[in-house]
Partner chain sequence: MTIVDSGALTADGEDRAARPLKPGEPAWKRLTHHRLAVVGATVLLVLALGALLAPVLAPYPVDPLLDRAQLAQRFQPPSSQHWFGTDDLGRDVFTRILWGGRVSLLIGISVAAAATAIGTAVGTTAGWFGGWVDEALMRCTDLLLVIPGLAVLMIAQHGLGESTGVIVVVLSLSSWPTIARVVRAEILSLRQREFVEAARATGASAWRVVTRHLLPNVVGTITVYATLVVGGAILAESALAFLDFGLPAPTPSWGKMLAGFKGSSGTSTAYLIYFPGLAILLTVLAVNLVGNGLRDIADPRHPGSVRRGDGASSRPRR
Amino acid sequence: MVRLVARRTAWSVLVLFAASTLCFVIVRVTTDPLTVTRASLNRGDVDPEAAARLLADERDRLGLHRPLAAQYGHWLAGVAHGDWGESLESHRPVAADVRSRLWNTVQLIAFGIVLAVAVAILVGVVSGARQYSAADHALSGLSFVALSMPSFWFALMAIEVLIYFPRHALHLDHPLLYSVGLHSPSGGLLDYARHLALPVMTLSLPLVAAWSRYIRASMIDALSAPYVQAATAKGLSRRQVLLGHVLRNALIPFTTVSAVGIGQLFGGVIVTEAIFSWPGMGQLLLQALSDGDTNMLLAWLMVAATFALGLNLLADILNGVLDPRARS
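Now give the single chain's structure, the form predicted on its own.
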């Protein structure tokens, strides 16, 4: 098991290094770090010669006159020491902005994952254990409907159905749930949950729909395996067979699939945070793209890559725990 963890960790570090190189080159080639400076000069009444000198000074300050490889080496050395540079728009340390926004996104993703895994396993087990039953048909139909719905459409419908309609129909002074921000200024735990509910539902819905179908297929495949017949012949109840044998083996491939899905949440969270005004990494990316803030873009891409690789590493380790054959 130790060899597995060491080997997978070494590969993850190499992939992260390759990702950092690719992200840096793409951002530097496609985005001008002087966009913010040019915009500020265009807004003011600055002499063209003075503007040219200011742009040249800023280029030297940012090290843009050096070769691309030298710029990458300087940036990577700073990242290794926890220095992500400063925002070209706000002139605050990028690391500080990332830390404050990352925690908000982690909360959203963590609750979304917990909800998605719990509901997907429940739906998948019920559908797989009762194949072609009325419950299986109903749950399968709902899963296909959820898969066909864009996240932004579901979010808008959820706001309408769960916030505005009950408030007007029941003549409430305050809505049952909130659709803007992280919490109210004087809110407590209940207020936090009311703000969190709709973003978490929006984020977890496509995961529940996809994962439940995968678990159902894995359950059906595992039910036909010889070890299930052997466990039944030993006198184990159907519940013991399903939970102790079938579900455990069905979860082995699910760990890899779920890691990929969770890794994609950094992309899906952009839409969710934009709709619900959630102050997280998604909002930070949209602002960085709008401002042309290359340092912030690089930080966001590196956090997203680290998040995805970390989850895949965790999936490999869990596979080793669930399936001893994967440890070799």
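None of these values were measured; they are calculated from a predicted model. Residue numbers count along the first chain shown, from 1. Think of the rigid core as the biggest set of C-alphas that the two forms share within 1.5 Å after superposition. Compared with the form predicted together with its partner chain:
Fitting the two forms on the rigid core leaves the C-alpha of V228 displaced by at least 2 angstroms between the two forms. The Cα shift for R238 between the two forms, taken after rigid core superposition, is 2 angstroms or larger.
For S151, the Cα coordinates differ by under 2 angstroms between the two forms after the core has been superposed.
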Contents of the next structure:
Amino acid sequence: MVRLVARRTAWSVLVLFAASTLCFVIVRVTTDPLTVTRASLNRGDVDPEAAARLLADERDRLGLHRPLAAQYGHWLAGVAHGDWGESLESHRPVAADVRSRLWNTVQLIAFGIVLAVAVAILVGVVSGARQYSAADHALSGLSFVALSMPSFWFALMAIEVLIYFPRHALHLDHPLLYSVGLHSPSGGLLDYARHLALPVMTLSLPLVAAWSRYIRASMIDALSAPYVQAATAKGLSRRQVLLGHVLRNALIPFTTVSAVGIGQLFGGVIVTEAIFSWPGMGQLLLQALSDGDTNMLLAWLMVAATFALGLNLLADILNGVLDPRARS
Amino acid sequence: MTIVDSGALTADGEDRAARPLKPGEPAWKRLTHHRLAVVGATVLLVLALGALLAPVLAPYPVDPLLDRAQLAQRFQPPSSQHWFGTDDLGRDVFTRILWGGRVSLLIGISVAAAATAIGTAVGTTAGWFGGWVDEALMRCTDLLLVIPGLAVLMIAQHGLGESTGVIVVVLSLSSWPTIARVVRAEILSLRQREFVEAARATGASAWRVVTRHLLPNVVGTITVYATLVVGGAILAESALAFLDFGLPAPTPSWGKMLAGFKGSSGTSTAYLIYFPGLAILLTVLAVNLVGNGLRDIADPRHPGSVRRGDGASSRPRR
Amino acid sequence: MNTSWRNWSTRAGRAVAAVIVSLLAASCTVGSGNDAERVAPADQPKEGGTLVLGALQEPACADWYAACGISSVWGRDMLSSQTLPRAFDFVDNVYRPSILLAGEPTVSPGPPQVVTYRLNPSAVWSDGTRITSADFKYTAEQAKLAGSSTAAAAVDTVDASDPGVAKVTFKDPTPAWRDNFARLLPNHLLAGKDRGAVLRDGYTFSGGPWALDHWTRGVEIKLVPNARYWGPKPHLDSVVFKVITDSSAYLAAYKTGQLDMAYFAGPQRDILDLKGLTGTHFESSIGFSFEVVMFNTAKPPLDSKAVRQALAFGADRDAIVLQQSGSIDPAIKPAQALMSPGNREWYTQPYRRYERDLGRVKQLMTDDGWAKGTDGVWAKAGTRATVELNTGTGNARREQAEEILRSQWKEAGFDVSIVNANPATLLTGKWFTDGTFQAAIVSLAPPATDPNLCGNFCSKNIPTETKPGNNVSRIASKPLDDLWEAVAKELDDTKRHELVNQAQQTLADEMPALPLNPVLDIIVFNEAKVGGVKTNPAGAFYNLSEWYCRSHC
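Write the structure block of the form predicted together with its partner chain for the protein whose form predicted on its own appears above.
Then the entire complex follows, led off by the chain already shown.
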């Protein structure tokens, strides 16, 4: 077990290193680090001589005259020491911005996962236990629809149905739920929930759909296993068999699947955060993209890669713990 | 990205609403007994025909002269003249939906084709050779899976400008690792089987064994995943359009049409987001249903089996 | 139990009644016709309350003399003008000495030109320190370091020996001197410190009617009244700007009542829909920004003046402008100079002769040696007249203009394709710098009211890899250079008008750019809730202090 963990961790570090190279290449091939400076010098009527001087200074400051490999080495050495450089746009340390944004995104993702897991297990158990029942057909149909919908479309419709319509029909002064950003600093728990509801719902919808299908299948699979028949023969009630034996066994593969799925969520939050003005990592990426802030882009990609790798590693380890056959 | 979500879809229990299969029945015949898959395939066929025959079927020109008379036609709600209404430049939305199908389906299919080709090649190589080749190739797929494809796509578009080509290339690059993993897992398990041993014993070349004996057995699984990539790519295109990273005008695409009027929900022009949204929903739903049906057929084991060990549902064992 | 049921039923009854009332109101609105023209009822401003507004962008920093602060027009115009004192107010197209000054400054034309500002003795910073000539001196130094404008660069010395009098000496004659000291910084808080570090995340000191209460990046900016302001006090208790960068989210937030007001620099196609909402009031005015098609005069086929003029004759600009802004302002016309009609003092109309006329297109092209090929596209010596049209992604209004132009130019015999790109990284950062673009729709936002366009159309400002510049059309014309040079130095108002007029005539003939629409500043608000809002070419928030809350704040 220890060997497995050590081996997988070593591989992850290696992949992370490779990812850093790939990220650096992607960002630097597509984006010129002088973009931010150029953009600001192109505004207003800056004296051309002064502009040329300011641009040359920035080029020197960023060390852009050196070969790309040397610049990569410099950046990587900084990152290894926890120095992510400063934002080219705001000149604030990248790490500080990332930290505050990451915390907001983590809140969104965490609640999204809790909701998705709870609903997915519920839906999966209901439809898995009664295969081909009316409830199963209805839930399966809904899952397919949810998986086939652009998530921003769902979000816009949700805003319409859950905020716009009730407010206008009932003439409320304040909307029932909010579609803009974080809770107000003074607001309590209820205020927090009213802000979180829609973004969390949007983020978890495709997860619920995919995971409930998975749990349903695992349930069906487990129901036909010999130990279930044995348990039933022993005289345990259907409820006891389902929850005590079937679900437990069905959840084992699900833990690894969900860990890998969660690792991919960074892509999903971009759209959700944009619609709900959620001040998290997704918004940070969009801002960095429109500014051409290469330092911020690099940090963003590295955080996303580390997050995904970490969860893949967790999936591997969980797999090893829960399924002894995988340890070899 | 959405592709991963739909990957989990295939880990699904069967949904056969028809009689059990007889061994040796041709696949297409089995598919026709899968009611939902038939519905999906029919819808897809209609949509594809609509897109292909858009020049004939469309009631209005897709690229009219935008003079004052044309512009005056803007924002007309759905009517008998304009079934889906008109857009901000007075163009017929139904016409644009038909033409837009061409772009959306083209993106979906080309991404699926490219991703399948790369994924199959890499997965087969890794599974067949094993050892360090396998390890190296699988670490490469890990690498591509940990960097969010949507973000890379946006960065690429920022550096290279709007184009269908960039979208197809980047989406293909971020979709193939899933397929590679699945193919590798299948090849690994097939490699141990007697018929492969037998073929090798007769002195057949590796190429021959792979192409004649192994791949035909994996085609079913590959097809399933390829259909899911189609749906994922169409959704990804619309998500990108929403984030203002789209295809250049005047090419109509469903994602771009939907995203262009994202602000009109809850107003009198909300119909502008209903129809492209429905077109996307219908297409991806149909593709997913067909994929689901194909998965049932590709799985030769007993009904209700979960395909443990396929790449998207859990990580390959080693 | 009984009571709560009664409550509920009363509430339900009220809701039903309210729905009916709103339906009636809606039908009344339809009946009364032009809703936007209706003037909000005049009543006594109420004190207190908070208004929540949206901000579609957020400044990268609050240092208005650094690149990160300059680049946000909203941040510069709203935040800085409410929190920092300025020498001149610009209202209704007239410069007036602000409440900071004790009267009109005296100007001695020199040479050297000397401007003497007398300060209002009651003007103080929010910590009670008097605003003095030392602040003028410090601000002038910082503006010069940043190279923020030609008027700032022309300042030679500031004599601050008398705290109540700032005597500013210019190196060169500077007719645009009123644009200086638009954002005065406190010398006593900043001198000797790293200005960027102090101002970056927002500053709590103030010399204007409002002060920054807090700024949570990506979330909101809150302003509260500056208690020590010596002028008229704001009516509201606070103003909150919610940062909402996605346009659909922005609209949804207004429609669902999460914002009391929304501000737009130029209409997007979506906001037309807001006109249908009952109680929504539109306030708009023509600002100083305007949009143009910039032609790259160094890139074939646009290196030919005849081709550029032919393109101008091939476009129905009236239709484009009406299509974009007509439902907000039915009287709107295209800009007929490379200047917004909002700049009333200097606006002339030399581009008026360019109206869609395919006969003129044909004549110009034929005289220039072009002939239409079998595909209906002009060709000359085997080269077809192809034009790639660019603009920044994510701007619905410009994308609309692009599509209309493409279609109309296609009919006029040009093969036009559209390629859009991220404004900063690709369009201005790369294509404008290396000159690879052909034609692009951009907005020209003059940093001040001054009519001098040397920055955009003087040959010394052609950008290169090492030297940034704003003359992206790459027009290099000696007469034009000379005219702008003279405009920059001419102190006599009548002569200066004549020079500007000549320069604009030359531009209309050379056609480095085709003006399209002036950009409307639009404020949308719920008129039952908000009062006192006026817009002005100098910025939609200029009278923020006079805004008040009618109810429910």
